[in-house]
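This document starts with one chain, in the form predicted alone, laid out as C-alpha cells.
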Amino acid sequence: MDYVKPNQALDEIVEAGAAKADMGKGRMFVRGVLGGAILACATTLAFTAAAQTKIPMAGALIFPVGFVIIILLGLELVTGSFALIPLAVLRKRTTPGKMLANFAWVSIGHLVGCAVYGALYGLTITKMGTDMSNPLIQTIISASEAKTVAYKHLGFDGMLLVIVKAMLCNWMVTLGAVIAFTSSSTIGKIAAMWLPILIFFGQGFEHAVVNMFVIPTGMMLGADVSFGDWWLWNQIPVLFGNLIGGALFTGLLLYLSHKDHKKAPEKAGAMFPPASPAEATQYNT
C-alpha cells in the first residue's frame, strides 16, 4: 500500500515549507518562471479541449495535467506554497522573511513565464498576426474582460465577489498541494492531484498565476482591458483571496486537524522532526 496517512504526511508537508522558503532567490525565480509557463500552456489547452468538444467540463477534466507536471518536477507555484510555508512558519522551522522572499521571487517569475507563454501562444493562434479567426482568440479576450471589467462594474460587490472565488479556488489548489504527500507511488500522487484541481477549474473560481496569463494574454490580443484594471480589478484581490483561502482553509485547519497525533508534541520535540539535506531536497517542491 502507498496510502500515507494525513498525520504522518503533515510532517513531510511542513519539511517541505521550510525547504522552499531556504532555497536560493536564483532558483525560485527560475522555478516559478517555468511554473508559470507550463500552467499556461495547461490553460491554453483547457480551452482548447473545451471549443472543440463544446463542453466546457471537458477542459477542466485536462487541466490538472500542468499542475501535475510542477509538482512532479519540483517546481515552483506560489499558490500551492501559500499552504506549506505558513505551516513551517507556524511550526518555526522558517521565518516569515524567508516565506515572503519566496512569494515575492515566484510570483516575479510566474509573470514572466506567463508573459513569454502568452507572446509565443499568442503568435501561433494568429498566425504570427496576421489571421484574427482562430475561435480561442475570442475565448482568451473574453475570459479576460469576464475577469476584470465584468468585476470592475460591479463595484464594491464585483471586489468581494473576485476575493471570494479566489479564497474557494486556493482551497482546492492547495488540497493538490498536500494531498501528493498522501501516496509514495507516481500513479498515487497524480490521481490524488487531479481531484481538487478539476473542482476548482470546473468551477470557474480565481487562480493567480492562471490570471498572470489569461488577462494578459487577453489584452495583447485587443481585450478592452486597461493595465489598472487587470491589477486593481483581479491580480491583487485574487492574490490575497488565494493567500486567505490557502493559508486558513487548507494550512491552518489542517494544523488543527492532526497537531495532537503525537503524545506531548512540544515536550518530546518530535511531532515535526528536522529532515535531512536529503530529505528536504526530496520534499522541495
The other form holds:
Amino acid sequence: MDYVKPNQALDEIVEAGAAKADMGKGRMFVRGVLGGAILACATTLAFTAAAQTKIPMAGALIFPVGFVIIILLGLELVTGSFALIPLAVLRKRTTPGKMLANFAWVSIGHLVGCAVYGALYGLTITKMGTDMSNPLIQTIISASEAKTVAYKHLGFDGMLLVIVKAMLCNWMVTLGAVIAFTSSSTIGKIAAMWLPILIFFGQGFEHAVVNMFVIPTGMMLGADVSFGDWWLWNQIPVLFGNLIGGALFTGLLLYLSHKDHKKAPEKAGAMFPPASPAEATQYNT
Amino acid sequence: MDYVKPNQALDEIVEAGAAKADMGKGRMFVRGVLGGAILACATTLAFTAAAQTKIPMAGALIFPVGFVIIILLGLELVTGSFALIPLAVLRKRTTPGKMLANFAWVSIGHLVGCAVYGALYGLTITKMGTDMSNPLIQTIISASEAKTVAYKHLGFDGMLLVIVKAMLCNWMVTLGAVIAFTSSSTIGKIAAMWLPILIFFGQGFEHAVVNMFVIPTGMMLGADVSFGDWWLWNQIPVLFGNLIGGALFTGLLLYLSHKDHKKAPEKAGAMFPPASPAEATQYNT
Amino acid sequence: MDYVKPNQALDEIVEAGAAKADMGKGRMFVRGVLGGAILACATTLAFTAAAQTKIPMAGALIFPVGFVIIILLGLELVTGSFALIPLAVLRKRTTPGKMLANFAWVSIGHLVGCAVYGALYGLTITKMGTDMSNPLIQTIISASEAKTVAYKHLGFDGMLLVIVKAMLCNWMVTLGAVIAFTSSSTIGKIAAMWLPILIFFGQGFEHAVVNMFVIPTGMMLGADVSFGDWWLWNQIPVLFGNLIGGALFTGLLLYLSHKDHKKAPEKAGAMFPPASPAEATQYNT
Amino acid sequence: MDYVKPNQALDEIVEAGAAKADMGKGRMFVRGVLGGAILACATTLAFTAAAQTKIPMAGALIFPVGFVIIILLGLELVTGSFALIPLAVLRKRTTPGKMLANFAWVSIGHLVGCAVYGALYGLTITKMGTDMSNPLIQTIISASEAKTVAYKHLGFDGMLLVIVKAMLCNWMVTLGAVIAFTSSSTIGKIAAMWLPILIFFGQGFEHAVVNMFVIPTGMMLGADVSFGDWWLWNQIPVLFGNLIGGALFTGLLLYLSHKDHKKAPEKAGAMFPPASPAEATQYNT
Amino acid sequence: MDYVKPNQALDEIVEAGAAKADMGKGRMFVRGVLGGAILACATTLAFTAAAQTKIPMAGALIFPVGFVIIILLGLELVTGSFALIPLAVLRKRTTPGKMLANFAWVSIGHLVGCAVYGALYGLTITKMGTDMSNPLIQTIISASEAKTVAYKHLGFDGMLLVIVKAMLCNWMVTLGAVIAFTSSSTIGKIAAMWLPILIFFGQGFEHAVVNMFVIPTGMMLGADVSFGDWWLWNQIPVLFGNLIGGALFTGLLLYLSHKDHKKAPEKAGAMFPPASPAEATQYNT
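Since we've got the form predicted alone here, give me the form predicted in complex with another copy of the chain too.
Complete assembly follows, chain above in first position.
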C-alpha cells in the first residue's frame, strides 16, 4: 500500500525540492543548525561503536540514525538537497538563485550546529579540558588529519582524490534522500534510507556535513590542521564533489531514467507558471 | 500511509503536551511511578548486556526497550515532557503553572518507582543481602560514584560538565518523544524512538530518571556517595540540564523550524480560549 | 494507523480478560497444554543459544519467540492472564470464581504440556537415555537446582528472594501481554511483545511456566531436587509472586494510570449486566 | 489492521488446506520441485553460516529464508501441509484420498528438486568432482551419517529417537505454516514464520524435506550410507514423525483450542456439500 | 493487507516484464548504468564488511542493499529481467526481439556503470594509484582471478562449473525480482527481496553484473587476467547460465506452478492484441 512508484515519487521529490528552495531564510538556518548537530551526534556515536568493537562497519551500521532523524523531522541536510533542488530547477519549479540561497543558509546553519555540538562534545570527552585520556579524542584528531593534511601531502592527486570520494559519497546520500519518497510509511522510509547511508559511511567516503563537525572539532582537540587545510583541502572540494555527485549521478540520471518524454511537453506547460505559495507550503513540512 | 508530516506532528505534539499538563495529579504520580520503574529495569538490562559482552554499545542497543514501553503504554517520563509541555506553553495551550505541576508530580512518581525497583533489584542481585559476588553490584556502585563524586572532584568544571552532558542527553530523549509522533503505526513508532535513545545511552550522557535509579541503588549497595552528593552534584544539575536541552535544543528549535508564520495569527486566535476538558481528554491516553 | 491508544487498548484488554474467564474448561486446558509446551520449547532454544555463544543475553534475545507464537495464535499463558483477568474482575466484567477457574485449568494444561515436551526433549538430548554427554543436560540440571535447593539453603531469605524475582518477572510478562494490544498489526504486536519478554529473561527472573518445564525436566535428568523442593521452594512462591507482580504492578497501576474517573460511573453502569455470550465470544479468538 | 484473529485464521487455514488437496497433480509436482530445491538451498546457506561462525545458531537464524520464500510464492512444502490438509479433512472440506495424493505428488516433487539441487551444489563445492578440500563437503557427509547410521547403531532406541525428533520438528514447521495466516501483510507473515522455523532448526530436529537433500547429497559425496539406511533409518520414520507431529500437536490441538462447539453443527452443515471448484480456486494461489 | 497473492503477483510480473521490454533504448541504457554502478558499490561494501569481520557471511548479509535500492527506484538489473521478460514473452505480452533489445541495452549500461564506478573506486582505494597497501586491492585482484583463470585451469570442467554456479545464482536473483511483487508495501518488498539475494551471495555463486565490476576492476588493479579470460571464462558463460537459471528455474517453473489451465484459453485470447502504450506505460515506473 505504502510503496510509492518511482515516477510518482519523482514528482513528489521535485515538489519537495521546490518547497525547500522557497522556505524563509530563518527557517533554512534553524533547520540547518539542527540537521548539522544531529548528524554530528550520529558521527560520534558511530566513532564510539567502531572504537568499542574494533570493527569500523559496526559504526557504519549505526550511523544512519542521524540521517533518519533529520529526514523524519523535516529538517535540512544540504547534501541531500544537492539532488532534490537541482531536480526542481530542471523542471522549472524553482530558480537557480533560490537554490543557491538554500544551499548557503542551510550550510551556515550546519556550520553553527556542528560547531556548537563539537564544542559541547569536546568538553564532555575531555572533562572540560582536564583529561585527554579518552581514546575518542585521538580518534577525532586522527580523522581530522586524515581528512585534510593527508590529502595535502598528495598534492594535486590528493585534490582529485578528495573530490572523487566526495562524489561517491553524495551519490549515496542523495539516493538516501530520494529513496525516502518511495514509501509513505515511517518504517518503510527508515529502512529504505538506512541502506545508502550505510553504504557511504561503511566505505569511508567524504561527506561535507560530517566533516564540518569532525575537522574543526579535531582542531579544537589539538589536530595539526590549519584553517586553510580544512577549507582548501577538504571543505571546499568536498562540497564541490558532493554537489557534482548528487546533482549528476542521482539527480540527472534518475531524471533521465524516469522522465516521460511523451507527456513532458504538456506537463511542462502546466508547470511553467510559478508555483503558488500555497502549493509550495504543503511540502514545507 | 502512517507517516505523519512534521507540521502535523507538531500540532499533535502541542496537544499531547497540553493534555499531559491537564491530567489529574494522582494519575501523573502513578504514571510517573511506572515510567520510572520501567526505565530503571531497562537500565539494569543494559548493564547486564554490557557486562556479558564487554561492549557498552550492546547495552545501548538494548536500552531503548524501556522508553518504548513507556511511550506505547501512555505512561509519563518527565524528561520527554521537557520538550512537549514547554511547546504547549509556547502555543498558549497550557500554563507554566500546570507545566511545573506535571514536572513535580511525575518526578516524585519517578523517585518512588525507581526506589521500589532499586530496592527489589538490589535484593535479588545480593540474594537478600547475603551475597555480594554478583559483578553487577560493582557495576552499579561504580556508576553511582562516577555520576556524583567524580564530578565533585572536578569542582566548578564538574558542575558545568554534568550540565553539558545532561543537555546533550535530553536533546536526544526529547527527540525520541517527538519523533514518536511522526508515525501512527506501532512499528513505526518503535523504530523511530529507538534511534535517539540509543544515541544518548551509547555515549554515556546524563539522564535524570536513569540516575534516580542508579545513584540511590548504588548508595544502598555501598557506594561512597552522600545524599548531598547525589542531589547537588547530579540530580539537580542534571534535571536543570535536561530541561534546558529539551526545551531549547528540541522544543524551541523544532518550533522555529516548522511554525507557520503566516497562519500563526489566525490559528493562535483559535487557540486562545482554554482547551475544553473534552478536547484535552482525547489526548489523555 | 494500527497503533491503538492506551485508553482504547485498556478497554480491549478488559474484554479479552473477560472472554478468557468465560471460555470452556476443555478449551482452557488445551490452550494451556500448547502454551506450556511452546514456552518450554523456546526455553530450550534459548539455553542452546546461550550455550553456543557463552553470552546469556543471546538466549534472552531469542527467547521471546515462544511468547509471541502463543499470543499470535490465541493460546493461553497463565502468567500473562495474571493482569488481564484481574482487570476484568476490577471492571466487573467477570467474577473472581471464573478467574480462578481459568488460572487452575490453564495451569494444569501448562503442567501437562511442559511434562510432555520435557519428556520428549529429554529423550532427544540423552539419545533415549543412552548418552549423557550433551552439555545441555547439565545446563538443565544446574538450572533446576539453582531454582529450588539454592533458595532452600537461604531459608526464609530464599523464600522472599524467589517471590521478589517472581514479582519482577511477571511485571514484565504482563506488560508483554498488555502491550500486544497497542497494535492491530502483526509486526507491531511482535515487536512490542518482544521487549518486555526480553527484559525479564535477560535478567534471570522467575517465571512459573518456564519453571514447570525446567525443574521437572531437570529432575528427570537427575537433578538433586525433590518434588517438595520443586513446589515449596519454587512453583508455589513463584506462582504467588507472578500473580502479585502481574495484578498489582501491571494490572492495578495501569488501571490507575488510565481509568477515566468522570466517565467511570456511566460506563460502569453499562457494564453491570453480565456480558452476553455473543459479546464474550468475539474476543474468544 | 493486518492481524488476523486466530478463529478467522483457522477458517482460512482450512480453506487453504482444501485448495491444496484439490490442485492438479502436475501443479503439485512442480510446486514440490521448487519447494524442495529452495529448502535445500537454504540448508546449504545455513551450513555455510554455521561453518564460518562456528556457532550453529547462526545457521538457524538464517535458515528460515527458504521457508519464507516458499510460502510467499505459494509453493508447496509437504511438511507444512501435514497440519493444513488434515484440518480440512477434519472439517470435511476435502477427502483423505485427495490429501494422500497431495502428500505423494508433492513429496515426489521434493525428491526431484532436492536431487537436482544436490547434484548441482555437489558439483560446485567439489569443483566438478576435482577438489574435495571444501570443508562443507565433510559437513554434509557427517550430517548425512549422523542422520542415518547413527540412529541405526542405537537399534530400536534409534528408531524411536528419530521419530521423536521428527515429531518435535514438524510441530514447529506446521506452526510456521499456520502462523503465516495470522497476518495479511508481507512483513507480518515473514516475521511470524521466522520464529517457529528458527526454533526447530536451532535445536537440530529432523525434517523430512531437509533430509531429502542432505542424505542423498552426502551419499553422492561419499558418505557411508546405503539407500536402505537412508529410507529405513531416516526418511520413512521422519515422514511418519513429521506427519504425527504436524497433524496432532498442531492440527488437532489448534482445532480443539479454537473450534466453536455451539456453532459447529450449523457450520458443519454448510460445509457438507463438496467445495465448488470456483471456491477452491480462489485459494489456489 | 499489502500481501499480494502469487497468482495476482504473477500477472503483475508479466505486465512489468512487458513494460520493461517496451521502454525506450535510452532509458534502458541509463537505468542500466545506475543499476550496474549501485550493484558494484554494494559489492565493495560487502567486500569491506567481510574483510573487517573475517566472516564472508557478514558481507552477504549486507550485500542486498544494492539490489533493494535498484528495485525500489525502478532501475534495471538485467539478471532480474531474465525471468520477468521471458514470462511476458511466454504470455505473448511482448516479443523475443524486444526482450533481446532490453537485455542488450541494459547490459551495455551495466558495463558502463560498473566501469565508471570501478575506475572511481579503484582511484580511491589506491589513493590515485599512489598506494597499493589497502587490503581491499588484493581482495579484488584475488576475486578477479578466482572468477576467471581458476575456471580456465579446470578446462571443460571449469566451463561447466561456472555455468552451474551462474544458474544457481540467478535462480535466486530472479526469485528476488519476483518476490518483490508479493508486497505492495516498501518494508515488505525490502524484507522479501533481502532473502534470495543473501542466499546467492552467501554461497559465492556467479552473478554477471557483479562480475562486470569485479573482474575489470581487478584487471585495472593488476590481476593476471586477460580480456579473453574475462569474457570467455566468465562473462559469456555466466550470462548464459544466469539466463538459463532465471528463465527456467524461476520463470518457467513459477509459471507452471501458478498458471490457471482452465482460464488460460480465454485469458490468452484477451492477451493476443498487442499491449497498448498506455497500458504498458503504467508499469513503466
